[in-house]
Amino acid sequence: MTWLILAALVWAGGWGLNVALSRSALAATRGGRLLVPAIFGAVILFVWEAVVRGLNVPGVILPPPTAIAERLVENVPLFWQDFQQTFLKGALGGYAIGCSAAILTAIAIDRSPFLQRGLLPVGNFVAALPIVGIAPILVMWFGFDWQSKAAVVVVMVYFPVLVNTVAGLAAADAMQRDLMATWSASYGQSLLKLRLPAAMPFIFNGLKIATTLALIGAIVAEFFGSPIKGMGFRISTEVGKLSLDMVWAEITVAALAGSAFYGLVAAVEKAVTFWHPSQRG
């Protein structure tokens, strides 16, 4: 019952704290806007350790966050194996080659269309397929190690990212067009001065959403064999023998990779946009 109460008290004050920072002037700086989900985060970590203890929570079904931290912290070459297998070889190689032959393709269709027409009904197909089918069949083309996690990947990037190019190279207004033409720019200046450019708000979309589709298609292709390492591998045999506190350990290594993939490209887009109004202010 104590810990019960002492979760309720410091559920209060954080959601108090929150609130008084939200409101003052410390909210619109950066410390301020980074302090406010730090403190949320950090109330609900205590509170999750609180509730498990105060009820009697048993390990098997929900372990507190002090026992996936001891995990974490007792298993760090076996977790940074993980990493090593699913995020930087399964899930960054394919995302690199996914997005960038969705760009290149983009490019072919908006020269073409009849690409346009037969292409784009197709991809949406495609990306209707479920993961869980597609998965097994590509690693059995491709074998077990990382390049079929790869393959799932590139399957699971490569529409999102088509789609959104394809609109981003639309976005350059008529008259933009029209001046372009008048300076008898040829399609590739076009392409490379005018149209790229105002697609990269797009792009950049697209390449965001792709961050967590190549993670989460990384982990999920390991469910259907892999070799005795990487973070789908790892969460499946961790369930098997009841392992929840390394389970969850495994997906906080995910999440932290999937946040800082996303904060990476979002830098990146904040780099390149820098002109755009979304990045203003």
Contents of the next structure:
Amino acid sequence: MTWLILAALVWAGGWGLNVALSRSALAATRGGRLLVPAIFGAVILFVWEAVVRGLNVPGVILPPPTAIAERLVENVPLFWQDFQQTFLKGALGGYAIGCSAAILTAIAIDRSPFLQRGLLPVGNFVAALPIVGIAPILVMWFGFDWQSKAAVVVVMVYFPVLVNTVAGLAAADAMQRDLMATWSASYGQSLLKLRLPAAMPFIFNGLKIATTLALIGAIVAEFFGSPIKGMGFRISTEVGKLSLDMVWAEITVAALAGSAFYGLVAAVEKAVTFWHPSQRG
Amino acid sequence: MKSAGPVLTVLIAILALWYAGAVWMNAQWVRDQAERAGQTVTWEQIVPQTMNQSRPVLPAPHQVAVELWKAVVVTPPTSKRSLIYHAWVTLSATLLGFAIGTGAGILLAAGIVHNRAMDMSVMPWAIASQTIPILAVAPMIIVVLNSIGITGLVPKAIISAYLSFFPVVVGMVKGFRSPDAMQLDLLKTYSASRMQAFWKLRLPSSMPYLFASLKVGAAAALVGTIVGELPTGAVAGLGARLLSGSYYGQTVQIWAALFVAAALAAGLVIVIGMVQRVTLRRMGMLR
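Alternate state requested, the form predicted together with the partner chain (shown: the form predicted alone):
Shown next: the complete complex, the earlier chain at its head.
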């Protein structure tokens, strides 16, 4: 009971603090904008812990955050192995292949308006489909190891990146293209110096969407069969054993990996498209 | 309609590639069979034999078409072999979850727009949540709810609600903020209350954003339901069809289920698109 009262108090206190902070002058600063969500996250974690303890929720339904953190620290080598298998090999490998294939395809069909008019609606349509469904087929074709996961990721990231790159290559406006033409720039020169740079904000939009898809594809593909390591394998077997603290720990790893990956791509975007209005702030 | 020709060309090219792939990938099996029988086969003999294997590596398009015809039209929808039955199981969970997720998302977005503390606390997390693979929690939600006695439709609906929730929150916050300062000021000069400003200005002008995020949310909800059907031990639904197909090597069954899933996704997006067009035209936002 004391835990529940404590949870209610911390919730009320944290919320009051955030309301006060968001009205104060601090809210306009960078520190304030980080502090408020951090307080909110910490309060949620504490309330979770306190409610689980206060109501004696069994660990097979919802483990408390401290138990999850404990598992995470205890099994670092195991999680590192899973991370290597699923993220570094499956997701990252597939992401690199799929994105470069998509960008190359977009450049290849760029010279043919006919192919563009044909491929774009198809690409847009496929991008909305539940592509993870092909995972069982690709697992059959490429075996249980990371190659099949990379193949799923390739297919998942291909279409969003393709559609965005094609849109991006059309972004340089007629005046700029005419200018390149008056300088008698070749196709290659105008592609490299004008159109690809102008397409970068669009390409990175596709690349950022693809980061999440890559991780989802690699994890879900492991539900259909995998060697005895990998994030998806760990999640499905530990769920089977009802050791939910391990599952939550693995999900934490996946969340951290996903955010870091997205953050990395966003940082590269910032460096590459520093000239774009959305980056100049 | 001027893109009909190119699209058709691309589709025919895909079909041709598919046939070529089927010949190429299934040829090995034919060669193995021939070798076991002590015969040699030529390409003219291989090609027809790659078209109608019972467990091909890559089924030819017409095999999938036949399976689809059998499972959708011939089999009565009440049978467990009918894909209509499985599609309905998946669709009903998706729609329930989608409705819950969208409703909750719009409510939270309305709260975020009107409460600064909520905006600053929740919004960064809602954005960050889009970069993490939420789908990974699906098996856990299913098993945990199973263990406390909730089975069937609800656990899957919870997953799809969860997946469609965040895109709607992020999209609708943008939508509710889309009226510009001039319009908000005008309402202030009319001494409109915040509620009136919400119903008469913010909500109507958020409609384009609503439909864009509904399309994303519907696709996400469908994926969520399909993945949610995997760990239940392949009971019913398109996800279960995929899983049992992969257990028993029934590739034709997998492809048929995939096509039905694709049709569901396309259907959802098309229906939302139609509602969008009608709504926006009636509101005068579409020329």
